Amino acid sequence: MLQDAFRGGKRYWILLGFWVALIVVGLAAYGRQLSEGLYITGMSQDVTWGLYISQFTFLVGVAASAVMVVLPYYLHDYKAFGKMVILGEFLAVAAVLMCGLFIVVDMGQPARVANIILHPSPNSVMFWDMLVLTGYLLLNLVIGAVTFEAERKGAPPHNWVRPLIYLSIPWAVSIHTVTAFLYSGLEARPFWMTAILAPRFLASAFSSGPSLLILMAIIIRRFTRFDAGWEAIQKLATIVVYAMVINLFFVLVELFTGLYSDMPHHLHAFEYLFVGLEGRAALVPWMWVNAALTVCAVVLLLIPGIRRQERFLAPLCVVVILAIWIEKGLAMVVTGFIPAPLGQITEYAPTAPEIAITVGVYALGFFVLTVLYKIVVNVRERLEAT
């Protein structure tokens, strides 16, 4: 099956070459970070999490969203997702891989990651986050490889893999729940200390992840002979719109609590996000763009006539991804540090090396995803030709 990764046309190899070029740029920037330290990033003593951790948070949601195709297909025997499941599982593999890489680059020195393994602490939420993410990566690798190999041979998958499939469903929920606990368990950061952060993370995950999966399915459908099925794409679009509505509701609940309570330590974070605080307003344009994108996506996706047309659905999926990336990325992470517990305001902006490293990590993830999807496409095209 691995030999199918080396069977592709000119466009396939050009795409891989493009990812490799971006990876090289990212490695060059990372080499500078290794030699000079995190000093070259925009992070500081007051804002210790930035672009790297925001991407980690966003991608955990993308990984968790694989459950949106696994659950209906295996638990409810929804046959329309038959060709979509493997795409979701392999997307989860690439997303978790990128999550791990963002943690590595955020720690400055890779050797520090070993401390979590060599000196495990059950009292640390970071330890449990590493545990669930590693487990979820292994589950998706094993399930995806075994079930797809069985499909290639025209035989049912081994019985022993079914318990793993069932286990992966609550495990998918756990990876984003534990990630939310990383934030909400910090009592000195009132912006994050909310009981609905985990449900909010899951709602946003079930918006952005399926949106990205829809885009991947549409791209594969246009450039290859493999079609995951329009019914499956439309069902995912329905999941996206309802998840977006729930996510928007959760955000409005948070806004009401922060604004109506008029408690300074809750209010200041929202002021900084939407109007600025003490003349500092770096994230204000981003948040108003996020608000416009969110409302636009929800309103248009709720209209079945628009949602059912590919020419509208694909751009709207891009809008959803951008909206969630802003809301759950920099806005969520950076604002938790502003203002600091002692009241000082230190703004954050990513530097060029940070952006280059981030692009490099994404390029590596999409390189892996491109190879995995190429294997799927080649095998499926052969099966459909026979």
Second form
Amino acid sequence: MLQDAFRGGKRYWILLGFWVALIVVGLAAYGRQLSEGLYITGMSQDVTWGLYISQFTFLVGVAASAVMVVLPYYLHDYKAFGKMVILGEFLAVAAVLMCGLFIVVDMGQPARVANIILHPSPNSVMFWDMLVLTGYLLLNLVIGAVTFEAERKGAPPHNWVRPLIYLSIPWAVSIHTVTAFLYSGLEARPFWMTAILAPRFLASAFSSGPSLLILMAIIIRRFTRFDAGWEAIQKLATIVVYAMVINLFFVLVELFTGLYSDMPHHLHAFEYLFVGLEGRAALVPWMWVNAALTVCAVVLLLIPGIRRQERFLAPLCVVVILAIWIEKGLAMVVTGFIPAPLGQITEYAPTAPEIAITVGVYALGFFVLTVLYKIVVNVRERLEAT
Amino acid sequence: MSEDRRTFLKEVGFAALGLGCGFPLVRAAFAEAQHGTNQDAEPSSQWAMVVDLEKCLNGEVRAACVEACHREHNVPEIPEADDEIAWIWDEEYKHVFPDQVHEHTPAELQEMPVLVLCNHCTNPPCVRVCPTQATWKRESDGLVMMDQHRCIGCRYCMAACPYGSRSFNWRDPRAYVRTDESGQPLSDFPTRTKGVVEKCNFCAERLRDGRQPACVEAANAVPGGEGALTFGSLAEPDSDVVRILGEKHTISRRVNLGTGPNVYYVV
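Switching forms now, from the form predicted on its own to the form predicted in complex with the partner chain, please provide the structure.
Below: every chain and molecule of the assembly, starting with the one above.
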């Protein structure tokens, strides 16, 4: 099975080369960050988390979304997801890998990362987040590899994986819940301190993750002989649109509480996001783009005639991913720091090396994903041929 | 046969992995059962500070406090505001006590400079969130301590602190530490590396020798600054801080958050 990673055409190697080039650029920038310090990023004493932790948050969602194919397939025996499920599990593997890397590149002393395990601190949500993410990575890696290997041999998977599969379902929910708790338990940051944060994270995850999965499935069926199935893609599209509607609802609930109560602490963050605070408005254009994209995606995807056509579905999936990325990968983390506890409004914008490192981590994740998907595609193509 | 062996090896491997992941969890659970979490530990004593706002109106007093502290602890002087490190510094009254001002509060009161530092909270959020116990509440005297050798630089404590009391070393601080003619730092206090968080330590190193914190000593040395800062133990009924807290109208920062700050201000 593993040797399939080395069997590919010219396009495969060019794609891998492309990822490697981006990884190399990212590594160079990371080398600079390691030697000079995190001051080369756009972060400051007021905005202490930026692009890295935002990407981490966004990608935990992508990872958690594998449950949207695992659950219908294994719990409800929804056969149409038979070929999709492995794509979901391997996407989760790549996403969790990127999550871990984003945490490490954000650290001031990455060489000491083992301290989290050497000095376990159950009172810290970050400790639990590390545990659930590591567990989720292993679960998906094991389940994905074992079930796929069994399928390759045309035999049913070992019985011992079944409990692991069932375990992976609540576990997927846990990774994003615990990630939300990282933020929502801090009395210092009123913008994050909301009980709806975890449900919101899950809803946005279940729209952005499956959107990415749809795109992957469409790309794979375009360029290879492996087709995950149009029915499966359509079912995912339905999941995407309802998760998006629920997410929009949660956002509006949040806005109501802030705006109607009119409490300054709640208001400031929303003012900063949508109109700007004391003339600082770096995120305002992004947030209005986000609003437009969200409405556009929800309205169009709700129309079955549009959802059912690949030429509309694919771009709309891109729209969903962009909207959720702006929400979680850009605005959500940074806005928690604005205004700072002492009233200062310090804005944040990532620097070039910071962006290079971020792109590098994404490239590494997509390198792994490309290899994993290549194995899946090669094996499937052989199975179809026989 | 070989297939069996492979399966066996695989399963043993997974079992080992599982145990490896589970072990720290079990250890943590035991540690918790034995000691309780950090924030539950009631300190047997608690150091506290009272800042007299009126006496601190004198700019010389405040400057002397900041200078003494930053000199004593080799706090780097970084010119860029984004990367600046501070253990004790001035903030405007309206930002320090946002719930104490309203639209009719006179401008001079709103903009009055107030000395701020780590509150060494009774229920410190920074300690609660630290994933490595690099910051902890010392049981013997209630100081919120910091181990810069254990800190991984995740800055979770900075997100959790409602007072902005913590600074991160975005760049190598040693290049910005003041030195004497021979190039040595001005004090013996260990300098930090880049990539770790630091903050006021209530002069733990001086308390050990029975001395007062550097800022308190410095304020008392300025004419007119005597008693601008008072330091003492809340567990000793006849200490100066207990006396002032009992006699005067004092406030502390953002009490509604429940962190229990131990720096008080005489209004």
